[in-house]
Partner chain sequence: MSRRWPEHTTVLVVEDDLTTARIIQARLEMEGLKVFVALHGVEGLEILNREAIDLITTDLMMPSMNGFRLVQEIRDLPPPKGRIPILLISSNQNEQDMVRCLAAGADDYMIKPISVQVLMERLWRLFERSRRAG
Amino acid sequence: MALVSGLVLVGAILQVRRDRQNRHRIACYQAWEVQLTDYLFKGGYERGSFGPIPHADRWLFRNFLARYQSTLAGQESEVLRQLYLGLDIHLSLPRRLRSRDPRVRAMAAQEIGAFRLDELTETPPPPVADRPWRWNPGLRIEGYLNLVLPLLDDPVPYVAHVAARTLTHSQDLRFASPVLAWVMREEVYQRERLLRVLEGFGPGLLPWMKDHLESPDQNPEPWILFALLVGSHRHRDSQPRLLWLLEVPHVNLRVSVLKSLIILADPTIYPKVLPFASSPVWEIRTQAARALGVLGGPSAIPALLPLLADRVFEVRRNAAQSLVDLGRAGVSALTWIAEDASADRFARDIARERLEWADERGHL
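Would you pass me the chain only, in the form predicted on its own?
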């Protein structure tokens, strides 16, 4: 009984303490939001003073600045970065990156990316004992990204994910190889989320991948990411490499290449895509059905009509959608199929379904 009473008392004390911290955090944030508005937009930064920050609240202020840094751009973003650096909050980053608390490690890695600690700065030199980098006035602060690199092997997936995002947002291709290796072995996050990480490197990653990846015959998985990144960046210079990859007999690679070719929408490659409409693999036919409409225009109608009778619904649906997207010519073809009693039953059904779908949305 005494033990239960003691646990209840400890729990109540912890809850009261947490409530008090939350109220204090909310009060600080409300006050700082007003000060930040004056500092950024009413000339406060020109006077060089944000206002006093109690030493005990500096960790809270650090989180406050990181929260707003991601919402700003241009001059305001740079002013906020200088405010962060001027408070010397970043001096504790090497220690926080080694913290036993994963939330602290993740926050430290996020700060390095948010405040662009690898870029030029004019901040005064830190104490010699606290210099983890080679500091020079007006030159790049070096060393922080190298400290983030080991976090790619962090046992907590979220920490490794934040570290990868920080490294990619630096757009420093020195980190392309370890980040790509982390992406390839990552099993927690979906491919789309990992692609968002790699997009942080920008289109400059694509030439690097061309030069450094193994042959797609030996290891096609990284080339799948390459193909999808080409689409994400709409990188037309990589289209010849996409067409080369289209010749590799790997289903997921061909599907990814076709997705990106749809985004690039170059009509001159229509003849190269046309044969994939008759692929024995339905995933490839599904993407080919969309690609033909985008690349071929009305001239693709004869190739799309047979796909309306495909045995796989996704192929029929994409072919019908491609016809709808072609406008009057495609809708006329769908209407002809829908009203033809001698047409394939599945083709008539999907034609009617797409026509109704388009009519409901005012696309007819």
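Numbering follows the first chain given and starts at 1. Throughout, rigid core stands for the largest set of C-alpha atoms superposing within 1.5 Å between the two forms. Predicted, not measured: the structure shown is a model, and the values here were computed from it. Compared with the form predicted together with the partner chain:
- Core-superposed comparison between the two forms: the C-alpha position of residue 19 differs by no less than 2 Å.
- Put the two forms on the same core and the Cα of residue 188 is off by 2 Å or more between the two forms.
- Relative to the superposed core, residue 34 undergoes a C-alpha shift of no less than 2 Å between the two forms.
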Given for the second form:
Amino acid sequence: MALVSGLVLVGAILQVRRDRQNRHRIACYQAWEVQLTDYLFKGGYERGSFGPIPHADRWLFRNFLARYQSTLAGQESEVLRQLYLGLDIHLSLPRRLRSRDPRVRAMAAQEIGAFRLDELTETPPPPVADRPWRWNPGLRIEGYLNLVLPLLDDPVPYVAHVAARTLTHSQDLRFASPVLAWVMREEVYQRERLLRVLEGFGPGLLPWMKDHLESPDQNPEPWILFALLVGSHRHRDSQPRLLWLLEVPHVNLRVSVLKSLIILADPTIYPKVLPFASSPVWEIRTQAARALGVLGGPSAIPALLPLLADRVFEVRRNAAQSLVDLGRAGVSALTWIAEDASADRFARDIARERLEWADERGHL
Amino acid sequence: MSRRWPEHTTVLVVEDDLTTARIIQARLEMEGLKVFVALHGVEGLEILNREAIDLITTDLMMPSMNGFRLVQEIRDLPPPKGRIPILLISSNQNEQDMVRCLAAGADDYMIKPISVQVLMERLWRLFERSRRAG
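Rather than the form predicted on its own that you just supplied, could I have the structure of the form predicted together with the partner chain?
Below, the chain from earlier opens the complete complex, with every other chain and molecule after it.
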């Protein structure tokens, strides 16, 4: 009985403490929001001071700034960065990156990315009174990204993910090799999701990959990422490289190349894609069925009609969808198949199903 | 850059993230504009029905009614409300979503993090274009 009462008491004390912290956080945020808009837009910056931040609230203020930092770019972002640097908590980053608590490690890595603590120190800040409006201090701190690098091997996946994002957002291609290696260590189904992380490096990553990856015959897996990145960057200069990769006899690579060619949507490459409609591999036929419609326009209808009778449902569905997307000519062809009693049963069924689907969504 | 907003110009900011909403509101008010803030599309439409609005900024991902639906609903309204310039702001870099919204009738879009200077410039251009079009 005494034990239960004791536990209830401890629980109640913890709850009260948590409630008090929450109320304090909300009160601080409400006050800082007003101060910040005044500081950014109503002359507070010229007066030189945001207002004092109590020592105990520095971490709370960091979280507050990080929220705004993800919303704002440009000059305001630089002003937020100065406020963060004024807290002096960045000095403890090397220690926090090695903390035993994964949340602390992840937050430290995130801080380095969010507040761009990754470049060379140039000049010390001038006195506040001498600063022009929206003074850009050029204050940078070198070497923090190197401290983030070991976190790619962190046993907690979330920490490794945050570290990778911080490294890519730096757009520093010195880190392209370790981040790419980290992506390749992940499961195959995860890699397409991690493309978003790689995209942080910006368009410079594609030329870097061209120069540094092994030949696709020896190691095709990283080239799958390359092919998908070409699609997401819409990098037209890379189209010849995609067509070259299309020649490599690797199923997943060809599928990825076809996906990107669909996005680039260059009709001149239609003849190069046409042969893949008769590939023995269903995954390739599935992508080819979409690619033909996008690249060939109405002239692809004769190539799409046989795919409506494919033995694999995904191929039939993509071929039918391509016909719907072609508009009047494609819909006419589908309607003709749907109403033709002598047509293949699979072709008739998928034609009816897609026509109904399109009708329900008002696409007809 | 000197911008002379006409008196009583009103902007509707539809944004579920209060951080972004407050920043935009503060900056617009600094330029002398009157700002209404709605937390989602349904509230935005209510304000639009009640007030004379000259410009709209809206987030893409919101509860109740997202930015895409809101743009469609506004464009279905009779003029002049149906023609109010709309600037879409999103943290989502998905190109397909952006294309859908522009196709639905949004006039421009920005991806977070946003530069407030660029935002003001784009709103001014939209406003000028709409004023010239009458």
